[in-house]
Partner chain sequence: MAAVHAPLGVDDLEKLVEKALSLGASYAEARYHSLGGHQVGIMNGRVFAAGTTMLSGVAVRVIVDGGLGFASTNRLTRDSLERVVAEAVSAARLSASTVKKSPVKMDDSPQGTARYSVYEKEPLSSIELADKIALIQERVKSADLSYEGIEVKGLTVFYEELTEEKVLVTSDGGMVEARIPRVSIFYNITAKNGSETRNRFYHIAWSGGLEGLDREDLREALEDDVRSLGIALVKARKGPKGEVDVVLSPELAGIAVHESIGHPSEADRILGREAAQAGLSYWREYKVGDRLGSEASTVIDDPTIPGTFGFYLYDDEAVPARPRYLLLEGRIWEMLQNRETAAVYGVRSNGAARARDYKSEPIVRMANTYFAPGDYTFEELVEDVKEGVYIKKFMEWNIDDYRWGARYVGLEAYEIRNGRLGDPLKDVVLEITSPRFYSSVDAAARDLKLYPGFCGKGEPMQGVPVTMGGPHIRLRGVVVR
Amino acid sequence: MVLDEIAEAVEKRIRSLEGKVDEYIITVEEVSNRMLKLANGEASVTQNWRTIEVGLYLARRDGRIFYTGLSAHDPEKAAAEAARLVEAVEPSPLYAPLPRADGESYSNVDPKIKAYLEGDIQLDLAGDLELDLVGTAAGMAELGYVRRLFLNSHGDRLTGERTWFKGYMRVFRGDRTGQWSWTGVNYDNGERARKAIQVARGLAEECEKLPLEKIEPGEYRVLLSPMIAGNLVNEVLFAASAARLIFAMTWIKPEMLGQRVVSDKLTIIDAPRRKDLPEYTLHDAEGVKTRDKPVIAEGVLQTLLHNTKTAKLMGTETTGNAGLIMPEPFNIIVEPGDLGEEEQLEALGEGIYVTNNWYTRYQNYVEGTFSTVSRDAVILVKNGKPSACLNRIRITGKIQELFANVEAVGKTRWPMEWWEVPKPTLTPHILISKTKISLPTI
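Structure requested: the chain above on its own, in the form predicted on its own.
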């Protein structure tokens, strides 16, 4: 097996460097992808690639730690160079002894995706997604498979493998657009993707038939689609990383634990063991056992996300959220509310339905001051019905205040993942009672 050979070669090299390294983690991943790209409503490019990625964590008991990616072409030489570099770094206050790997090996694989990527079967992606019915559109659909090997200096060995089918589609109707994304672990003959594409098409067509209006800056009631809700909920869970707190890059504070930080309508869960979402795993990057956990339950902050290093520094236990660099969420789930899809615009009444966003940026991490710009359909709603389509708007303010103003959460949840929703996220629509809206200059 290629993964075993690479890991054993790196391990042998590290062990030969007596006295220079006390602890290590070696990870080797083989990733296979096939991506269908679309432009002008037609499949323009199909890309295939297979990569091998090697990660190496080294530590000395005096507190020196070093992490790097290695060249798969000559990992032994790269490992020796990394061991030399660990001597040059300063001892870190974040050092903690490596734990034993108490996690489990796992497999969460759709045989159809794996067989397709190995060339054993054929799939008609464009046909299954009914792209000939969509019209002018742009986007991508990606199928992937990864298998992973974990070794550490305790002699622990874990494996994992998983598949995914994800993508997004932007549909054009004149100069109006709608976009939606999807994600999952199985192919399901493209059903999940077709539903997402139908939503994107519906949004573009809705805006096409509405007049274009301009609004004044101010405070508005806002309905966030799962696209923008997914992006902002990702930001909330990234803010709950203990490393962000240590590095003063979050509005969350230790004294907030057990306190209400957002609306009691909102429950957000980190769910690494959710088998229908692509980041399923039974162990984190340190080999520690993962667990599903509410980070925020009915508005109350339940936990920060820890690895063993942040846990030691803050006098607590790891939550099994070690990433390659800092603690992070895996799969994100927003618990559903009682607002039906057919009732959403009526509940909004007078306000703005924002369907997508990009360029989420912080002016001040510690205060949570941020802004994000709308993308694609932005619909002005009056008397509970679409009234006009708007050009781009900007949502501004403090992210904790935005979510403190959650009035209602939808029943129907959508699995989202694309470049503005980096973690697979299952979320419904979210109704905000008031938020600040300005007009971007771009």
Given for the second form:
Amino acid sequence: MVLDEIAEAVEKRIRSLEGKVDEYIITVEEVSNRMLKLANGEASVTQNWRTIEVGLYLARRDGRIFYTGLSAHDPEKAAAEAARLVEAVEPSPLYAPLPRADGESYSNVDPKIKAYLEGDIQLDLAGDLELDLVGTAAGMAELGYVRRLFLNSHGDRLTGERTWFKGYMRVFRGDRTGQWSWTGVNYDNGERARKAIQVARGLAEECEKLPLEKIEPGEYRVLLSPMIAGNLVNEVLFAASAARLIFAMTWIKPEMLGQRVVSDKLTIIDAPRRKDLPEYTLHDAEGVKTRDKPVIAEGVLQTLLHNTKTAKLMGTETTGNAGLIMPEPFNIIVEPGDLGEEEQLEALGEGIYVTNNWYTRYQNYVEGTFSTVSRDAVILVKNGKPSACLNRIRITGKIQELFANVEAVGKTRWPMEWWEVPKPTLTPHILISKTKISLPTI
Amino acid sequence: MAAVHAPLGVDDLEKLVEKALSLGASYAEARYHSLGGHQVGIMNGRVFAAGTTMLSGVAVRVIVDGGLGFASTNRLTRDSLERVVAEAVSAARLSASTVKKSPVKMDDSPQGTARYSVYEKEPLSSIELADKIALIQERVKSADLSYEGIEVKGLTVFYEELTEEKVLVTSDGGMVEARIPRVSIFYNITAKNGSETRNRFYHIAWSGGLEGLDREDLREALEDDVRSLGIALVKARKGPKGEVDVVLSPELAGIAVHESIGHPSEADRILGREAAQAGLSYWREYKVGDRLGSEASTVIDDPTIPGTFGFYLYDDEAVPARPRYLLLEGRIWEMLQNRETAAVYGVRSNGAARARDYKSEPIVRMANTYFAPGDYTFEELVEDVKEGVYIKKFMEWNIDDYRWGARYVGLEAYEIRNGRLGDPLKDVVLEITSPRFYSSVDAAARDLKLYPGFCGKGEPMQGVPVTMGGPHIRLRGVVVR
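In place of the form predicted on its own, output the structure of the form predicted in complex with its partner chain.
Now the full complex is given, and it begins with the chain already shown.
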């Protein structure tokens, strides 16, 4: 067992440096993944990775802490060097005693993906995407498997393994495009991927049929697709990380707990125990038991995301959201509303259907002032029907004010994950009023 | 010259290349690549964490039947290395099964055989981590962070040193060993006046040793940024809206050329290879020699500038690096090319292939991109403006995925009236298309400053070290809000 051998060797080296380290966490992950990347309807490259990743947390009871991330061939040597360097740092204001690992081991694996990545079976990844039917498209599809071992200085030991199949596709019809993504834990012979590609294709073809129009900057009603809703709810849950608060990089403040921060139509859940999403885990990076929880319930901020360090600093309990360094969400879920997809354009009435975005940037993290740029299909809707396609527009304002103006949340949810949706996110469309739109000067 | 301390040498990598060729590859390259060093985080004057990063392993890239395959591992046993070659070939065959129109091939660029190392006057290994922390702390603690009317609510400083070592062998005769140490200091400072706040992120970085700490003044940068925050929070007022002349600082010129010339000049983006990720390029609508901007607009990307964060002498396809004139006196002049894109265009690579680490394929990237200096002084740029705005520092920026429409929001900006700088202005927004931007430049100053950054592109995302900069430049008749 490669993981055990490495973990034990690293642990032995750390223990041999008696007196230098009082507490430690060792995680060893064996990762294998393969990605088919497409451009102009063909594979531009297929990439394969097979790595061992070692994470170390070393601490002394006087509060000195040291992290090490190793994706290297000689982790034992690096571990010894890290243990030596603990002495170089001063006691940290973030130190908290190492918790017992009360989480559970887990397995959330599709044997088909695991066997494919081991070379034991073949999958027709390119064929299952039905690329021949798509026409010009770009994107990627990735299959992955990770197995992890967790050890700590309390003698706790946990294991975990999980698989994923995720990707996204941008379909071209002339210079009009549509893009959609998918994510999940199992290989369903490409079914989710084909469904996502079909949506992307539909958006490109819808825009191709429509005239190109220009709009004036101003306030509009907008319908956010699950792509852009996914991006923005990720922003909200990362803003709820207590580390962001400590580093003055969030608009969320402790006094907002229990207060309404966005529309009461919005409930956003951090869901590490959701089995159909790839970031499923029963323990966090500190070994602490994870739990599904609403971070925002009907618009009210319920909790920040904590590890034991941020929790101690802020006088509360960990929420089981430790990454090796900072607390973060796992899987993100937006609770569905009652707006059916077939009636959402009618509900929008007069407004803009924004189907994708990128480059979300903050002018001011503390005030939540940001902008994000649309890409792919942007559809002007009049009388509840698509009337024109727009060029790229920019949504600006404060993220909390944007989400304060939610009018309706969709019924149908989509599992999204891509460049701009870093955590697996299950979200429907979201209808928002009074959204500020700006445009560049030509 | 410091040697590359790699567990695999040229001979070992040659064997991997030979193995790939024997398995049916028409082209193969093998790269040992490591990135290692320390990080320290300092929050409000106290070290909150320190750490070490070490990424090292082998990447193999091959072409089989016109399909491109890449595989990497950090297990360096004989079995793992044989497996990584076989997996690269298998990956290439999967690619080839979908390729009907555009089989991948490499151009015939000359291949370098070289060994180079960035000189460290004061090597990163010459002092202990504790002493480095003390050096940073000394600079942070000596900074005067006061400004009347504001309260500094938080200061987080990150120090990172990473030494990159590479050994590259290609089946076309390329053989490069390189060692580049780099140092970065980032900070985020937040200040408040009543209910109003502002953040400032700033990055100081270089390639070389600890001598850069004396050249790049962290204390001065912190004090200057606190002044900027104070001006924005206490003195600035809403400024003019509409069409005015705008003078941009080297910081603004830098982000603009990176986003709206550097990225669109990437040949892989123009060809659509990054269409679903970093996007396309408005350069698709132009050909070399077409006019995009005014004669005052020249933009260069040059990896060979010593001491810069984006420095290298050979790219990750063993092609010698050289300056690239992306925009010459307003005309589209040269795209950034790697060997794959150069073969498509029937030209030679200009050495723009870069891979972040052993897990990354080499793709077309910028290095040090800057607006070429002109003949003016800053004062001369300003004195010829009747009504305008000077934007000195920015907060928010972004650009669409066609690199057409960009937005920059000023942190520190001033009114210009009758040739003189006037009152500070609050949150000036310049939202403009790329052709309009470069057509509007009528003059550039003689000064030049480069700013470091990490540039993201690829799938998986690769952040590579770059710089971006320029002189002060003047734009005539552009809309601000």
